[in-house]
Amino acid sequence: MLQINNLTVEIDNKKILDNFNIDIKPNTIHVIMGPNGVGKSTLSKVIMGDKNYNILSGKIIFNNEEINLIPTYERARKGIFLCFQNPVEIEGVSNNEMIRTALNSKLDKHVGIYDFIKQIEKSSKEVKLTDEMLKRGVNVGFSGGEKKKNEVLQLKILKPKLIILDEIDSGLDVDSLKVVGENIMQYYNEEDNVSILIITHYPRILNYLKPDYVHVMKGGKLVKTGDITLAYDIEKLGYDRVDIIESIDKNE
């Protein structure tokens, strides 16, 4: 699905990924924890093509395609889906005419009005947004639960394969956070050949999103792999104590 192989990427001459790799198959969920600034989220947004990060070296390859070229809308064509840690508003566009835009665009092809309604008011309840939302300007007015439960009827609309979740717990109440994690689970078990990257400082969305794979993220690399314990040995232990805690690596 997704292998990155020795990459090394900087942004205004400091280098914030050195040497990363991953490889992230088919119908697998994969967490990277770390603390902060040590590269998570500019992994998702390197993944996507942000072009304000340099790629020094390395390779990207999505479905046994190298992407590193490929520009962020071609990306979003293929199946890679990015939820934002802090999704944007977009005043004077509608939920509803974005998405409909956006899976014409994905499809190459006019859905028909009647089968977009009927297909986005179900997504739309699954998620618990109201019609009256899907008709604002794109996350205006939206809290930030509002806001991350709007990204997530995007993607089950969209149907990517790959989806990566930037800290798409933050800002989440107990019921928000149920209601994400439930319907990007049930996603994940419906449909065939997806994988998830869930970065995230905290654990609690892995009660919803079971992972094969915890990593953690330290200068820029990988330095340690393991299953869901790993995460909440970090959760009681901290980051500081990462070379001692005892985990399951699935890889040995």
Second form
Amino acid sequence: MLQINNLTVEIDNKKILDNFNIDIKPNTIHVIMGPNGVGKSTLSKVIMGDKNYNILSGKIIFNNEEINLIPTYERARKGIFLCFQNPVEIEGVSNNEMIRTALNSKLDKHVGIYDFIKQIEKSSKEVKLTDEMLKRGVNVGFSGGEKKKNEVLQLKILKPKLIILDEIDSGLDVDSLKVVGENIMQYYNEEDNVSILIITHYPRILNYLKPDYVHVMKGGKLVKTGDITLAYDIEKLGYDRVDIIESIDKNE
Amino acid sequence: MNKITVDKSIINIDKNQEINTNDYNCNELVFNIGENTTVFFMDINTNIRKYIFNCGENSNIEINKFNSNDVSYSIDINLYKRASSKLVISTVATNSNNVDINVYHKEENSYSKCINNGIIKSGSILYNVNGIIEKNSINSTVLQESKIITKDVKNATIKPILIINETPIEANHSASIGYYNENDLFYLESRGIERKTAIELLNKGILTSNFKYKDKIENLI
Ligand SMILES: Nc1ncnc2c1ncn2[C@@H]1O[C@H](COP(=O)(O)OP(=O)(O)OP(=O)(O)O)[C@@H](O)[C@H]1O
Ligand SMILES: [Mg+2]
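Since we've got the form predicted on its own here, give me the form predicted together with its partner chain too.
Time for the whole complex; same chain goes first.
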């Protein structure tokens, strides 16, 4: 579904991704963990087409098509969805209006207001957001957890194929984590050919979203890949000691 | 109604009501608002050049003014005891637009708020916003917020001036000039919304969010 080949990216003459590679097959869940500032959010925004980042070399391939030069909105319409680490607040544009415009754009047709309301009422109940919040400006006055739920609400309606979750779990209390985790997992189970890329610091979201692969990112690339036990090791030992244990393992 | 252009109309209002200034065809409009009277004014793409609102004791006015027809105009508001006014101005510029606002707080406990939002497609916008607290208008409040969206900042000017001759009072003003927030645009685009449509959404938000009848201007933006 998504292949990234030897991707090198800089911002302000600073190299953030350095020969980065990943291959995400359909119907798989990948996790990327890594210390603060290694470039995880950068990766997610580059996949989404953020023009602030400068691609020096490498390819991003989505469903067998190179998308390096494709604008953000087209990537979204092709089925890539990024749940932002810090979703913006937009005064004056209501959540309802934004989501409906997005849905119309995605489907390239005008969705009837009645159908839309039915759909959004159902989905917002499932993620525990109120009608009143949908009428507010995009994320305006939303708590951290509510913003994350709003991201999940949008993905439920826009029905993407590749979901990138950039720290969807940060700032969520246990109940919200459950709502978010279960809603995404349900979507993953119900839809065909969906893949998820989870960026996180903690394994707790992985209780809901069972990963096939866990990667560690450092120095602008993935340096290690394992299964969920790697996530637990990192939680227990931290990144530096996980490295040491690995090299001891190898020497034995 | 047959419209005849006259130079100046003077209208006295003693009953609560909503007024559509598009019903008046003149260069100058003067409204005398009686005591304890609440009036809502809607003004969309008129060519009126000068407005004067005399707001009697304890009266309450709100003005929603939208222009996408490149007209320059001035608005004077005179506020007497406990009178309050909220002025919301939205401007879409394709040519030159000069807007002069003078709010005179003449007596105590008067309140005014001006919210100006402009979008420059081409041309220019100048917002001259003067809040004058006269002697004897103790405990009055004067608030101003102005914002202009433009690619080229030299086409936008905001001159907020507060002249204060009495204390204690409350005064506040903010002004911002710049282009759309790139993070906002990227967020909308990441939802599959084309940049052009995203900008239309943001424009609509900026221009209508403080309007009472948003639908009246939505299709003019
Ligand atoms: N717009 C920018 N301008 C300058 N530097 C940037 C910009 N965006 C990111 N960086 C730098 O790139 C590096 C990677 O940032 P990024 O946000 O991708 O890290 P991260 O792995 O997501 O970290 P965290 O775990 O803290 O979220 C950081 O050093 C950051 O300061
Ligand atoms: Mg990050």
